[in-house]
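Only one chain is shown below, in structure tokens, and it's the form predicted alone.
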Amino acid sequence: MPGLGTSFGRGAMTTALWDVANADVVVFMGSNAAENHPIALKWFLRAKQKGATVICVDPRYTRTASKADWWIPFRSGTDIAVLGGLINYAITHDKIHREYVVKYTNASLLVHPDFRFDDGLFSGWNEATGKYDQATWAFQTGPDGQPLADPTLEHPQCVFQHIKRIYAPYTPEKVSEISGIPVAEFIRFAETVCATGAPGKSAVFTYAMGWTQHTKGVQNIRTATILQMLLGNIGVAGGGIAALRGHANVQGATDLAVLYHDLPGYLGQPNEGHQSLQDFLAKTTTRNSYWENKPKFLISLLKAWWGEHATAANDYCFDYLPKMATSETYSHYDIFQSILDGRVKGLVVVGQNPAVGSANARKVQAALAKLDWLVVSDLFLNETSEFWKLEGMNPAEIQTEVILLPAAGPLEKEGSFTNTHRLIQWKHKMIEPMGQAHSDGWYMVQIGKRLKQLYAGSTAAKDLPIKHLVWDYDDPNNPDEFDHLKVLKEINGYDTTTGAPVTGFGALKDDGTTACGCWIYSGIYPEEGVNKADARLRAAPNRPDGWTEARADGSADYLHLGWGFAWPANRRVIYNRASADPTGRPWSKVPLVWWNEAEAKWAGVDVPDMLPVAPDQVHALGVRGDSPFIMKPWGLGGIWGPLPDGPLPVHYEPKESPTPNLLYRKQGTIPTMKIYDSEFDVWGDPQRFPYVATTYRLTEHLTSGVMTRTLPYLAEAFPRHFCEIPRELAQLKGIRNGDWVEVESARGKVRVQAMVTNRLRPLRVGGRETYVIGLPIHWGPKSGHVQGDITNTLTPQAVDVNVQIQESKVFLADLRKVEVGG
């Protein structure tokens, strides 16, 4: 989310799957959509049918590669080097969409004159604290406080000149040396992608876990966003960044803040340094953008949670919000480290199997044995709920009390999914849960009710957040359930005086007269009884094969505005203002929005995404009518985007790598990477572990395999755990297809069967032959009809500083043939 949010203003996929068919070039990089998003793949293949070039950049020849026009193998962990090479190619070959870059991005703004980038480090690096001071990353401003800019892009301190200098070393030859992509193939790739840097052309980049599961995952995404802005490919028909989420409701979970550092709608989480509501808003509200409305969104959220008790006199109960310690993070891996450190005594696990699914699995299993109590809510018994049965555990020494809550399956519960392109779709319960099983929502509502009952008689101030919490979700017609539409209405927002739903986030106020649980979803329930997530109005097909496709006159509703509800405001392609030139005329033969001069308003086949001013006017928030990225300062896309690990992405090697950094001698790995301190956090070197290992998923199984290995037909479809080994490496090691092999990293060993294949190829990296091996992640030793060793025994807990995601897509390993299987 931070990669997209820093660049564009919203942490979400920029386009809609229905629009992907309009692309001229489709790049899968960090995504194996054919296996992990097979339904979504059809829109990308529709683009191919219409003439788009489909390219798959992946270490393995995957099922997605088999559907592409072109497969480009490369070394996992070198994405920024490859994408940085494309940026350099676009600049040096004058392939950028110059008018888009000058008008719609911050490329022309001048950066602080003391900014430096030297051999892998940006100015402001503090070795002692391990953090950057970002003072020299700021823009220069004039006496009026507005940023200084050079529309010619020639000023040596403007953003464009900085990226030109920083990416100049990313030549095709250097990219080849780092990634293993032959020079000629990289140039062909660059020419194909950069040909879209012209009005009326577009490319879409598609990613998933292949980009995120790295110590520099956020910067992988940032690099693609910079390239796409230089080419003018964001907000236009067929263009964008297609962020394919890892599970059915990842986007929704993030929107509603199932993350430690955020509040619903990306409002941020206060820390101990924020002394009051006004202090928090003053320090975190982005000026000269639509975010200046943040006080309305936050105060409405506080009213939704604490109702009549939230008043202006008490800062709308701002003190009730937990405050983060400024020196700590609270991510998935921080939790398990805190358990080992004795700081966390109890754990509730809902719909997860971390004993198998988390990196450095032996560390996670050891942490479970340190708990006083563990609650697991799941469909089946799994390795987490029965961790004491795992190898190396001694039940006699474990005091953890384990409670299993039987969970309802997807067909047994009401609710909604927010899918990968921000589309919220309601689903109805088909059958009642079996036995004593309940939905996750039911458990949460019951816990809330019982906590309120428990604290009802308390007079302690610390208990007021629970005593005053609005928790009114009872269904009078069904006492054993809760009313899902009450939850949806709270998320949508309502007038606190009348109780009537608000029509959208534009109606929210900062005076306590509105309540709203998640402002970006506002409009989903605009009046009593109207649930737009449940809308199923599909536009009529305009082709014999059943597709509804765009028309040049904008007459076709190919974005299906009547189907479900996409946040924000039911927009399907966000930043669609960029699909028109500065005067409001569409760039492309496929129009999204345009300025209707006769009626003096914006119109389009999509819901226009801009402030309501004419192209030549400036809105009161300080955003021009010709600026598409309204959530960013001055409406400009963030080619320059400060994050804790830098204002621009640059290539660093993974934590475990077979080669030194061939671009920067001083700094090999990303300096802000977070690693942990325990007996389990150990690291491998290329002398002992000479091969690059990567992990991945299969269509037939889901994550740790609890749901799929329990289904006989899926278990039979892929019963055995395996390791993919390049044919050339297998010959060197004397390994034949089907042999048992032991794969070892610094953290442990697994025994699996060998799959000798041409789908992985030797790569020439740093002048040496480099081999990549691959392992799927779906097997565990206890659950399901088929079992196997846990791949995550091998993977490290080295995490990205922005989002704390682990680097499980690349680590070092060794490989040997063994006689006895696992």
Partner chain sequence: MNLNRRAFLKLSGVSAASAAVLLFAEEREALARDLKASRITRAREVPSVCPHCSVGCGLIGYVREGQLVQVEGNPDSPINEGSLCPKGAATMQFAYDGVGRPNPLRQLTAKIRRPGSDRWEEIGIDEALDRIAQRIKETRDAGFVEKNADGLVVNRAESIAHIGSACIDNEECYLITKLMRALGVVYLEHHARI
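Based on the form predicted alone presented above, generate the structure block for the form predicted in complex with its partner chain.
Next up is only this chain, free of partner chains and other molecules.
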């Protein structure tokens, strides 16, 4: 999540669900938590029960909207316009938390004098390469290397003045024209949110895929982080950005870097520009922050992977790591494009169903048919393993060898998940795997062992990373499982001479005497036999209705420090240093941490997110005791946050949009957006495809439905695919509830049943009536007890430059009735 990482230093939800109950204002925007994170909603409703105002900004009247005090419908894809309008309102009405902004963020820093923003483009844009040169986005520094700043925030080159200027056109009237939110309603919304700019008040913004699945997804999130910093709402009780992740272990799979661009613990995957370990560290280490320790974390990772073979003399086997081409990305959608291009020939898919779950699904299916081989590990048959049975496929012509491994179910194995608020919890095996099924981990161990055997006789340099790989995970008690605790210990880290686990990442070294698979998880297995993920000490309830609430005197362990283990270092609310004023006194009504003068240390209800340094001192790493974002340079929150698509978020229209950009004439869509070049990548215009379509999830199902349409209760609870259609549009089209309709985009069609509804309303956009229709994504034609057409047949592969996520929350479609429902 580079949106959060760029602003605060860590790509993760900033708070814990338990702390949400302390909020004064809860904003759901890009999240339908009631439906997609149903039990999490309880904590937001506890805030409401304690007097918070709950607002749901969503194109649809969702189950979350039904629980909110207030629903604000708007046009999908205009989030930055709305949030930019809030930023403008906070600044023009002087609602910002000034001391927080000046001391805790980079708002006062001076930007390069040549920085410009003009009609939708930042300085440095290169039309030929389609990229920004970020030189003019840098901070000005003095001869001592320290940044130049103006704490009065008046200097015309300071960050604050830039945002003031850039968001000035985001007036309530302009926001209304773009988003469809009436002016008076927008102003009331702005008033409510900006009232939390006062010290001791807080708002939490909650998002999920509604913000990420856009060509400017990262910038959607960035806009909220800027607003929240201006209001002083990050790291304080009841504040934060609640990023509600999708699957059970998205956070963990991301932390452990099953992702092309990263190594475990966010160390980054090296590219061709990195010639040596030293070069990589020099170029990628964030100075004047806790990241100064990166060499310890990376060298410990290399020790964990290549053991005794990794020595100081050979750069700890840094050469063994694959180096990305600087000009390429290797993301989900690049994989399918590269299969079509003939570069990728073999694909391993574990617990995922890209033939249904990926945008432009027909392209993905066509790519699968081009593979030499495909391995799928899953509990169930799905459209990926059985792509050759899909409509339009001729098996006789498909040369792909497909091997299916039966995966052990979630109740059939030991292991840990990391939940949405970074909480790692251990799961115990309830029953033995069914049939011949084995865990995916065991399969990996076995495949690795076989590869080591196959390469045992090789002397080629390219095979040494496998030959030398530390790969000894057999469970001495069970040949059909791997040794989970051994893996956990490696993730935690250990002393390479004694073999004893390290107690935390503070103990890691850059001299090869420690090994560690994922430094941020360090502390999870602090001594032999102690698994903190398996800790289950819940705080005593202190409310008559049975839950544990924060107390003003800091006496209640409402963050349940004894339940599971949260990275980093068991902190529950990250950046919690910001909950205290610069001198270390809590300014929130509920304290999180404080400077204990008598004992000269940080103390708190939470584990303090601060280095051991007094508020008026500077730590040796360059982080000051009064600056809370220790992973960012100088500990300052990144209101200014250079990313490949800009240092600040500004409004652009989606790739497929019914209206031109009403703020910037020259630049309609985000200039850095990536699209692909294949026969499947085709685009619709508003004349041919007049309606805005959006996609979403339901409580009863999960993504492609392979884990839910296969369970009889859930298949029965929500058996059929449908399209939500606003009543007014249905009338225009002569469509009634239950009729079969065809929804078509430039990329394909689906046949689903009509659900005529008031939950979607016509919006007035750019002076015209605009209709939004909605489709859930959970059906496929082959898997499960109930089937349906694949919604992703319609969605485009237009992706965000930062994370290569697709724009499936908004695209253009047409709609027609094909059969009367019965």
